[in-house]
Every structure is written in structure tokens, then in C-alpha cells.
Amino acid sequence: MVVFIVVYGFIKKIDIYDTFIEGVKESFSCILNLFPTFIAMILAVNLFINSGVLDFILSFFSPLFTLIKVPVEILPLALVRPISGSASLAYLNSIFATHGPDSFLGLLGSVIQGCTDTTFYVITLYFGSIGIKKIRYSLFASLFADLVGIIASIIIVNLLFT
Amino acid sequence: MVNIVWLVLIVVGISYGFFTNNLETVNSTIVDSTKISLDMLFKIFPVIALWMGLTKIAEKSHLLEKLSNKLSFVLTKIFPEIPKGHESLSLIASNMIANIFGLGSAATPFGLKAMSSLQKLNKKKDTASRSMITFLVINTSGLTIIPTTIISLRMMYGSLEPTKIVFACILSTLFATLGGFIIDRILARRYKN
């Protein structure tokens, strides 16, 4: 795909090198925008996880999860996914580090991370940018889509990889 | 909304640590979290930089535009309220295509432009219109065909088959988008009055 884009640009007589540099330059402002959200969310989510609250909550769910043959460790990822993309990415990071990317948990985590986008972030960003205050049923519909996606991931990964 | 989520996470986290005599962990978490965020940022920075450079080429060579024309037939079916040939349709298409290729950072600018274009058609300026919500639901449910970030993260941790998850991702995204789309249609009808 990289080759295709670059060659296509060259054929269309675009100044590919300068255009590439220009695009990369734009990534700096993108990263700068990400940094504050990263710090804020990682601070809050890490406090929540490290203080043991999450384990406490998870202990209630674990019998249910073992019943449907889903590892409990995946629950925080599924819960955090719609709230914060960077936090769930951080969580996926730690799953990869402890269990490995090719383990069942690693595969399931990858699919859950990939199947939906960060609902809260997208709503804040898109509606915030044009001054919409009454978001009507959009949050409910989006969260419903996330739920469908997460359930589908669990079923699909179970079917494909075990 | 974000305010409440953030507050709850912090207050519950710290107070739980306090009552379980675990304040030491809480303190070190506060100090470490900035360092962790910076580390993570440095890890994803190169990926974003590379893709933003490439999308710029795709954008300037009208590659994105070309692909969006192919989508316009489907789009008029999904967004019946938007008049044919309106600029918002091609912006929505560009956003979707960028999403499909896993270029989240490229999708956002198009998405924002599409939203402000939809706002021009909107009658009540402080209330989300039906097309806006449909567009939002499709966006939040992903649409990603090639999850580049996840693949590169898998590579970083030495996965033997980093792309093994692609098919499963496509399937589950399809279900999520379909589920969101159906509930959107049902709710749109119910909220009409």
C-alpha cells in the first residue's frame, strides 16, 4: 500500500517528497493535541486499576465470565475501549507484555481494540466542533454498536482461534 | 460527560486505595503516569508521522477523491436526507475511506469537515440532525479494515503473525456497524415526533 500511494502520487506529477514532509509536519500538532488527553486519561485509569478497584469489581464478574469461557482479564479493555482509545491501547500493551500478542488473550484484545472506535472521544470531538448541545440518541446508539462489536469479537475469536 | 467519567475514576481509585491502606501505590501511580504517557506517545509517534505523510500524498494526488466517487451511490442510500451532489457526501466518503484503511488520523479532519457541512443543512443548530447521528454512529463503530496501529503494536511485541487478527477485526467491525446502523434507524423513527 505504501508503494501504491507513493507511485500513484508520482504518476500524477505530485511533488511526493515535499508532500510527504508536509504531512509528517502536521503529525507534530496531532501529537501535541494527544499529549494532554494521554496524561489525563492514563492518570485516571491507572489510579483506578492500580488501587485495586478494578480487581474488586472484576471479582464479581469472574464467575459469569468463566461460565461463558471468556478470560476475565479482557473485561477492563472492553469497559475502557469506548471511553478512551489511548487508555485501552495502554491496556492492550500490558496484555501483550504479560501474555504475548499471539496468546488467546492477545488475539482477543487485538480484535476488541480493532472492532470499534472511541465513542466518547468521537462524540466530544465531532459535536463539539460544530456546537451541538443536544446529542439526542447518538450516545445510546453508539454504545449499543460497541456492545455488539465486543460480543461479536468474543464469539468470532472463539470460533476462529480455538 | 468526560468530566464525570474522569472524576469517578480518580476519586474512586484514590479513596479505595486509602481504605485498603494502599496509598503508597496510589502515590507512585500519580508520579509514574506522566512518564508512562510520554513513553507511549513516543512509541506511537513514528507510526502517526509516517501515515500522515502518506495520506498527504494520497490526498493531493486526488486518490482519496477518486475512491469517494465510487462510494457515493451507497451513501445516498444511507443518508436519504442529504441532497444529491452535496459537498458533505464526498467529505463523508473520504472520512470512511480513510477509516477503512486504518488511517484514523486522516479520517478525523475529513470527519470534522463533513460535520460542519452537515451543520449547514441542519435546521436546529444546537440539536444533532438525523444524518449527523447516522454518520457519528458509523464512525464510532470503527469501519477499520486494516488496523494499522494494532498490527504495528503486535509487531513490536514480536508476534509471529501480526496480521492474523485482520479477518476477525473486519467481521466484528461489520457486526458493530450493522448493529449501530439498525438501532440508529429504529431510534430515528421513534424520535421523529
Given for the second form:
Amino acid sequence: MVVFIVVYGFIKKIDIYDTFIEGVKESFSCILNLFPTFIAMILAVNLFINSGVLDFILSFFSPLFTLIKVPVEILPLALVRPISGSASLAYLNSIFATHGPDSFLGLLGSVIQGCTDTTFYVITLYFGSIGIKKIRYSLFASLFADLVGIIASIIIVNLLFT
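We have the form predicted in complex with the partner chain; now please give the form predicted on its own.
What comes next is one chain alone, with no partners or other molecules.
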């Protein structure tokens, strides 16, 4: 791809280096605008994960998940996925290490990882980059889509793999 761009610029007689430098200058100002938003998001994710709220939520929902025969081990992945992609991927990796990628938990975790998104990251990045501050309806719709994806994952994996 890089070779194609360089050859294309050479054929069109574009000063590739100066164009590259201009692009870097424009992206630097964009990075400076997004930096405070990213710092706030990273702080919020770390507070959520390290505060013990996740453990409290797990203990609260454990009886419900046991009642509907959904493994409780998948709940941290479902809760962390909308917040942090890297944390959910690390948790999925621990599920793979403990139970194996071909186990029911491994398959369920993979489907949840694939059909949900890092909602808070996406909203922070895209809305923060253009200055939108009123995100209530977008946040609700995104989290609802994540919830539907998680429920659909549980139903489909149960139907296909049990």
C-alpha cells in the first residue's frame, strides 16, 4: 500500500514528503483535541476495574445466572466489553487458558467478543473528536445493542453448541 501511494504520488507529480508533513501537522492538532477525552476514559476504566465494583456486580448477578444456566464466568467479559476492548480481550484470553478455546465458555466468550463493541471507547473517540457533549440517547442505544448482542450470543451458542 505504501509503495502504491508513493508511485501514485510520483506519477501525479505530487510532492509526497511535503504532503506527508502537512498530514502529520493536521493529525497532531486532532490528537491534542482528543487527548483530554482519552485521559478521562482511561481513568474511568481503571477506576471501574480496580474499585471492586465489578466484583460486587458479579456477586449480585451470580444467583440469576445460575438460575438461567448461564456460566457466571462469562459475566465479567460481558460487563467489561463495552468499557475496554483490551481488558475484555485479556479476560477472554484467561477463559481460553483456563477452559480452552473450544469449550462452551471459550465459544461463548468469542461470540460475545465478536458481536459487541467497546461502546464507551467509540462514543468517547467519535463524539469527543467533533465536540458532541449530549450523548445520552446514543449511549442508551449503544448499550442496548450490546445487551442484545450478549443475549443473542448466549441463546445462539446454547442452541448450537450444547
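Positions refer to the first chain, counted from 1. For clarity, a rigid core is taken as the largest C-alpha set superposing within 1.5 Å between two forms. Values in this document were obtained by computation on a predicted structure and should not be read as measured data.
When one rigid part turns against another between the two forms, the hinge among L75, P101, I57, S138 maps to I57.
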